[in-house]
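As a starting point, one isolated chain is supplied in structure tokens, in the form predicted alone.
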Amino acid sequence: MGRLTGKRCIVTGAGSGIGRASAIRFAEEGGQVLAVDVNEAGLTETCAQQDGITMMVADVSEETAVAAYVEKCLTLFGGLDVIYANAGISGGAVPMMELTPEHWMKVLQVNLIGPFLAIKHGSPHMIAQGTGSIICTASVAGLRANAGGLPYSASKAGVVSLVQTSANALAGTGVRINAICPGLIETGMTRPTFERARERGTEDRIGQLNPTRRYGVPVEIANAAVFLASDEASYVNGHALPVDGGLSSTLPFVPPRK
């Protein structure tokens, strides 16, 4: 028996990347699986990698998109037991005095807005059934500097307070609100930075600041995910998971030579 059996699950940015491994990861642990994203054709190709999983093209920034997968996962399945708040966009590199407030809140919209409103609209169904578990994707770029850009950093910070806030605002319920903070992942979002390293022959250097030494993989972030999700993270709660080899933990360092 999988460790989400019985459990019915909406994971939203499932098109790819992290999204898709988590999808793919709560499926093969038993999830029934709702798989959430703007891009149609990547939550086809997460649907034909593994049984389980339905998909439904939504812009999670949209607070009636939010409602609405809400509601169908409450129709397919029979109820909500696991969200994964995933969805997200990085901004791009633009410098400070570039900024717009329009990149601002688009950044926000999708990266914070979307968390919260998945809360807003999930956590009735758990409070209801007096259990549940909502998962948001943060950042280590919301605990410190210097891991992306202005608007994505200030928006993952604001994750990171969100569950906190959240945890608290829902005290009492059954329903647990984490975050996992993602150090550096091999994923769409962050291809332009290894295929910068692999056109310069760098690649084995990316990572190399974390105390692992490397760079991390999509499903490595799934498999914190699923622990979230599971009855065995059952006192775990408001929490900002860091799934980043290490880097969170250190001051800024020059590695030793080898």
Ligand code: NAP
Contents of the next structure:
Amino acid sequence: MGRLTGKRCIVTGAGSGIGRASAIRFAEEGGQVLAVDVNEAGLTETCAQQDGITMMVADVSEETAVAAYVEKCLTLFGGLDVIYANAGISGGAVPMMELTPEHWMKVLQVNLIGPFLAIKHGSPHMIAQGTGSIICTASVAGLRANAGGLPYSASKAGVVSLVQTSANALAGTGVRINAICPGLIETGMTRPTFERARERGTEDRIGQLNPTRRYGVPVEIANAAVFLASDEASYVNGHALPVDGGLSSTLPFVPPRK
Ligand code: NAP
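Okay, that is the form predicted alone; can I get the form predicted together with the ligand now?
So here's everything in the complex, that chain up top.
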């Protein structure tokens, strides 16, 4: 029996990176999985890699689309036990003085309002059954500066607050909600960083600022999501869990020369 056997799950951003790895891990653990993304080709690839995943193309920042993916899960699986609101965009590295309100709105709409809409439309079904787990992807960028652009970092700090405040708004319902704060993970979003480093021959320097001294891979975030989705995390609620090799534990540190 898998750790998510019997769980009816939605994973967003499942056409790439962390979302794909999570959809695959959820299905490997016995969950029924609805994989949501704007990227149809990416979703097709996710479904090709693992049985037990159904795909749906939807934009997580649009309320009608969120209502539709929740409805699809109910129709397909007869209920909803887990939502992993993971889809996000980086917003690029735009200098502060060149940022526009429109750029801010786009990043906040996907990264922060998207997870809110997942909570708004998903939690009523969980409340009605008295149990459920909601997970949102925040970031170390939401905990400290220098891991992303301004709108991205603010959106991810917002996700941490959204999770804390929603855990309290859902108090006593049986619905848990937590965030994962990944460090640097090799995915579609971070591909340019990795490609630049490989071109320069400096790949071995990526991730050297954290005490684990390497970058992460998507399945390492997916494994944390499996835990939070499962009943093993029954007393974990309102928490923002860094999965970052220890990056967020440290002040800037230059190791002594040997
Ligand atoms: P990724 O490989 O780019 O995957 C994100 C997926 O979400 C892509 O398939 C993307 O489609 C999709 N997406 C974007 N906007 C969407 C929307 N409005 N509706 C539905 N799907 C949408 O990146 P990732 O690194 O796995 O990112 C997953 C989450 O982890 C994000 O929230 C990100 O902020 C967070 N995170 C990542 C890292 C890291 O180092 N990789 C670190 C901290 C946090 P397109 O490719 O077509 O845009």
